[in-house]
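A lone chain, given as structure tokens: the form predicted alone.
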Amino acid sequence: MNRNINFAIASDHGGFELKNKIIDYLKSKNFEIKDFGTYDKSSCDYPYYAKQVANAVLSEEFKKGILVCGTGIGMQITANRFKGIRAVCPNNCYCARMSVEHNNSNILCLGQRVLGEGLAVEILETWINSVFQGERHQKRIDMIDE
């Protein structure tokens, strides 16, 4: 695994338990992380947490972000409102890998209510270990940013 990555991570109440499992997993692999909340299961608004992580990645304080909610979709929609963020919500390892290789995704969104813990960790591992292929793909990312 690429240990040069540090992570900003957050969830809403719908992703709180999976977020904590992911934090434990990343810490066991000696990754640096910062938890931006939420810190309990009380109902809260996912856009607040998505904005925190998107800004942390855009500031380059963190190389990658992870967002967790019930489906991952709300977090993905919110994070993608920020220019320079390429948030993805893959439901399998192939999509996770391609999101990095072709799209240089920088925020992974996961859904606690739609993914089992084992699959979520497999998707995370695949995403972390994938490498952006650049070249023709960079041209397309530049087109998106224009």
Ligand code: RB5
Second form
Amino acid sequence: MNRNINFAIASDHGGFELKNKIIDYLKSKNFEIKDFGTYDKSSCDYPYYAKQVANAVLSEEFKKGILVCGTGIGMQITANRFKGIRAVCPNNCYCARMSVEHNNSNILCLGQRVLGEGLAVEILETWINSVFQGERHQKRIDMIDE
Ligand code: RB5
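Return the structure block for the form predicted in complex with the ligand; the form predicted alone was the one displayed.
Let us now look at the entire complex, which starts with that chain.
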């Protein structure tokens, strides 16, 4: 695994438990992480947390972001409002891999109410281990921001 990556992580209440499991997993693999909240199960607003992580990735203090909510969708929609963020919500390992190889995704969104813990961790592992292929894909990514 590429351990040069550090992660900004956050969830709302709908993703709180899966976020904690992901943090435990990443720490067990010696990755550096920062948890931007939420810190308990009280109802809260996912856009606030998505914005924290999007800004953390754009600041370049963190290489990658992880956002967890009920479905992953609200987090994805919010994070993608930020120019330079490519947030994805893959529900299988193939899409997780392609989202990096072709789209250079920099935020992974996961849905606690959609994915079991086992699949969520496999998607995360696949996403971390995938490598952007550049070349023609870089040109297309540049076109997104133009
Ligand atoms: C919260 O109930 C839920 O709407 C949120 O976690 C997320 O799934 C939104 O996309």
